[in-house]
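The chain below stands alone and is given in structure tokens; this is the form predicted on its own.
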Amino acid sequence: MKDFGYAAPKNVGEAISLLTELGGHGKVIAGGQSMLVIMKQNMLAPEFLVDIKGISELDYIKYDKKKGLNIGALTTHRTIERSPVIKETYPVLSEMEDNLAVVQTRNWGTIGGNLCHGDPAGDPTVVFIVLNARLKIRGTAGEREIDIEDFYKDYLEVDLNPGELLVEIQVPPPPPHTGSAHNKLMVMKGDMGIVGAAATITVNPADGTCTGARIALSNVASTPWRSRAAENVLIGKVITGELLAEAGRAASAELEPPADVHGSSAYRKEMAELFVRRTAETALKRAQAQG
């Protein structure tokens, strides 16, 4: 590992202050769980490293019923899984979480590490995509939010700027009568996904039919993938279980998935395929059991 500079602001305003500064020769750390695996590896050698882990006043989790969910960026993986108000209204997440890694990982690492250091095989951005949440970013010329889909440029590349920081995730209610799932393939408990995949299905009770649909694919491209295809297979219709492997082959269908070690692209092509149906399966029944 190469020799680097080290700061570590006290909050998110000097953080700013360094990180404009520097322009693009430092990096801000977190967790530091991906970040120093790379460099380790050489892969990023950053002249600077801007250390926001004790800014405090990034980690916390509010919830209101009317306007949703809104976590720090600095709020570790554990305190998502384990917080009774997540658990409640967006269980998801939790299920999520729990699948993330190991526990002593979890205790350090943070959401917003997590998101902003753009692997396409990460677990939470395709919960939180179709979970419809938004990013909140912070920098010198003031705050903006982007929609979290649209924050993935590139493999390990997101939409942010010198001097900006990513400061909260914003995760709308869900519609009534709306189920959510997530689901990867791993050779252990814990393991990145192969291929993951993540769904919100919603119906109306009073005749079943879909009214929205949003999917979303982990470690099947360089950015993670919202597969519209699928949706539109299963939008305005009452999903059966044809529909459902219809929607996977959709999904399957508009990839080019890359080849590695733990699997060739025909094999996570159709891995897309199988989680996609599992996943919106699971999610169905979870709305149609809100009755």
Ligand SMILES: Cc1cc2nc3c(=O)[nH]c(=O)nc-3n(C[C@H](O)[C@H](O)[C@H](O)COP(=O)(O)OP(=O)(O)OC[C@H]3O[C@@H](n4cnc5c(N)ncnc54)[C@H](O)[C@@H]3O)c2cc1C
Given for the second form:
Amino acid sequence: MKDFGYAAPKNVGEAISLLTELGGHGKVIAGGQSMLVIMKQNMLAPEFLVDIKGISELDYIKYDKKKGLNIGALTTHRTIERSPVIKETYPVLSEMEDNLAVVQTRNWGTIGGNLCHGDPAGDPTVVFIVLNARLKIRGTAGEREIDIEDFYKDYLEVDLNPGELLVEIQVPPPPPHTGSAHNKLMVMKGDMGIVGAAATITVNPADGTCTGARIALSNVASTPWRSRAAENVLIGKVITGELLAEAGRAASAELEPPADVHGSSAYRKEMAELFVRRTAETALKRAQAQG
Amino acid sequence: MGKEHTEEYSIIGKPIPRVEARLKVTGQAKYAADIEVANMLWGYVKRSPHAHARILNIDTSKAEKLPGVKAIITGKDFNGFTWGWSQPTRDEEPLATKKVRYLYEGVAAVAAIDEDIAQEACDLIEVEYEPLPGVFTPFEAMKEGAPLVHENRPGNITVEYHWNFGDVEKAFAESYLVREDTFQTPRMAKGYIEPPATVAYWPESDRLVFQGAKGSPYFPYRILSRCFKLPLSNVRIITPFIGCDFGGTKNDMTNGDFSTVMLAKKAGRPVKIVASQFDTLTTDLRRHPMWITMKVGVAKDGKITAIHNKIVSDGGAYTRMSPLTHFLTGICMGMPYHLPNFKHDVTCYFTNNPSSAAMRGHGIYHTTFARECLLDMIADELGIDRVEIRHRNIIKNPEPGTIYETINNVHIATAGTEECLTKVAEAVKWEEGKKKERIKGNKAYGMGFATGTYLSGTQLSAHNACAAIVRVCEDGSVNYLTGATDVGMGSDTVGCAIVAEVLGIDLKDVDIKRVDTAFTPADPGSYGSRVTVLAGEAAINAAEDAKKQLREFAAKKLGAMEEEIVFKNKQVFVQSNHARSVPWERLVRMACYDAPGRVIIGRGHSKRATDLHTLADFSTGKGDIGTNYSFTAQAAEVEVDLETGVVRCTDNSVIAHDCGFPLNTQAVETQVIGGSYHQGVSAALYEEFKMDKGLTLNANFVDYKRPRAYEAPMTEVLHVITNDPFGPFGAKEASEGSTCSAPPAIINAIHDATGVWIKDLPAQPEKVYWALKEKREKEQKKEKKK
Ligand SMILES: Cc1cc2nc3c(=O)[nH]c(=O)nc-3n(C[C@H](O)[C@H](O)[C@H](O)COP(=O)(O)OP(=O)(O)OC[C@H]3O[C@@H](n4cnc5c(N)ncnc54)[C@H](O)[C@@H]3O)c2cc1C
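Alt. form predicted in complex with the named molecule, vs. the form predicted on its own above:
Below, the chain from earlier opens the complete complex, with every other chain and molecule after it.
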């Protein structure tokens, strides 16, 4: 690893002014769980690290019945996983965290770091996409909010300008009769999914039709992938086993997934079909269980 | 039989906690990378970016000018020195001078005041290469006109053996069924998490001290003596605690090892090199990938009539231990099943991949995999139960005092395979289990069986001497000196336990000294499952020798015959009258302080390795490679996700192990569970280095998968006790044999569950998925035709 400068600002304001001062030469580090891996492989050699891990004002989980959930960017995976309010109101987030890496990584890695790393294989993003989340970003020019779907530009590339920090993730309250699920293809528990999928389904309890569906996939493209094709198969219909299979096929048909040591493109394509079917089915059951 | 036996002993035969456990868990144990020496420099190796290239020029001038750099070396500093596993195979240089033969081979090295500067200096060294076309599989290497890895080795052949016993062709012609198939075993990492590290210094200009993570420290002892033209008396290899080995790199030398010594000489200061995980995983020795075509003939009742192996193997860039590996692929084929006719053709090729070498289950692993899968295929074709077909072929445990001789003159005094197999089949309730429905929802469940064998107390033709020294201190405590090295398998504990048992004292009274070649007796090293059997025998003999000296004295003091004196529970007494006794400590003190005082030093060496039967002959494939042989049977259950191809081993697994007599039951169990079952599960399902033209694509433990402690399935270990007459207290090796039986048991289980054969390891999800899909599509086509 190459030598680098280092500072640990105490609050968001200090961090932003330091980053602005450093221009393009500064690099944010939070838990370092993604960054240190690529720094050790000499794929990234920052001149100056701005360590934000100690900024406690960004470490929080707030919940309001009407406004929904607000998570500070520096909240660790482990805190989210174990949060009683999340288990109660957004159980899909705890479900996702339980399969994310190992406890050691979850203890130190932050949710903001995960999203900003821009890895299309990451789990939280697809879950936040199907939960319709927005991101709050702060820079010298002030704050802006964007839809999480628009945050991802390319492989490991996100919509952050130099000097900007992700500060918060906002999740709206789910509509009634809505269920969400996340699942991924793991060889071992905690693996980055060879393919992952998240789904949110809303049903009309009166006639059983699907009134809303959001489906997203990880590790099938250079960015997290929202499959509107699969959603469209389901919306407006009473979901049957055959329809779920069709949604899977629709999602898979539009993909040209990457290949790596864990799976070929063809295998990922088939697994995308399967995991869309599996997660949508679980989400549907959860929506229906809400009576 | 075993039980009565155990009661005779005070220490051995029971669960014995590791002697070094407390030091390890409290962080007091020092590993090579922990060693710091005053005035120490850090070294770094400059590596080649080409897998095959001629070195035209190396310019170190820019690096020399970097402040903080204290010494720079290239291969030329070694004056043409080459080394290898044996005299005729010395084909490797400490650092390449004319040509690099694998990616990241070392070409130069720097010592500097810190590691970053050393690394930066390496970046400043300019090397001019002429890239050459390479060969990256044995099939490319064997082609006519293929580029040669070593110009003086035509056909790129590293080593080949062709053995023939009985009349294989005739036997096949007369067989009821002959089946042939090709199986594939991949490159695997040894997977130690301790980084290979060395510190070297020259206290005087003609005296070398080398402290390194070496499982066989007498290899560097001899190699460095030759390399630096030093008498062996001046080469001091000191072994710290070793964090795992599993064969290979810690037996052998690396570019970094030679570099530390040469840099230390040049800089006149101690030098330390710690290999990074990336360096380790891209350049270290790995398990040989092999393509094993095995042909098995059987009679109608499933009895094996003949086996013919044709094996192609990738040895990588240098010969290293390949002559032994490939010898081992065939030498134990006559076990654990009776084999009347046998032919073995194996060829290993040089390629421009990192070198292959020994790994746990060395050699035998590959052919065991092929044979055990083929036996299941044959059983199914003949309609014989898969456990039953094994029973019909198993070599029965020889009557005490008799010896079973295989067709290639391997001698077996004890073989518990039959009992092992019976026990595992009962433990998993196979008779009921085999009738059970295999498919539940989108999951399928299956059970697989395999047996295994392994040599213990390996006998090779050179450097077999192995000895121990037992020094009794005047307060009754004891120093045990051995040249053997514990690389994590628990041999330090077993050695101490043996010494304590023989002297009738407590385990805590015995202190083991780790290897320091200035003081400990020479020893071949930790390989070939030899330490417990041979170093154990040496420990018995050394302790007996010390006891003899004390017994003479005790006989005089107690007024009894020498042969009447007993040492037990720290008391020394007369057999016929236990009241005539003296406590151990008092006896020792009296003996030492007597006029003239005695210095009690017991010496002993192992004789078994060279005494027995016939020494193995590599060219004909005959003779004893082991002092004795362990046997295993294993049952493993898998759960297959039929939609994804993900296979999981369940906890429904049993391994029965005949290690003769378990000297430390706890060590045998943990070795079999962690050291062979988990490694076997890992080999069956997960582990493979993926390569692209000499580049290792998954050189990290995120992409190179192995199960972690908290998610690994568990197995049950059953001891089968056969009390081998050639092992210390009846012991044979533990757990290398069971490393070989796990992959076929698991692959057989996948077949039992789903009907598909995964003949190339590992059974990663995608491979299983396509095999399942292909089978489904075939069945659908058949349906349609109907
Ligand atoms: C062994 C292992 C297994 C893993 N398995 C999984 C898995 O299964 N699923 C999964 O999704 N992830 C997995 N990960 C990734 C892990 O979740 C992330 O590494 C972690 O969440 C990143 O958080 P961090 O705080 O450590 O970020 P860092 O590594 O510190 O930073 C990551 C990136 O984000 C930037 N950054 C961080 N915080 C901010 C911020 N607030 N504003 C702007 N930029 C910021 C940094 O500059 C950097 O570019 C795994 C990681 C490891 C090491």
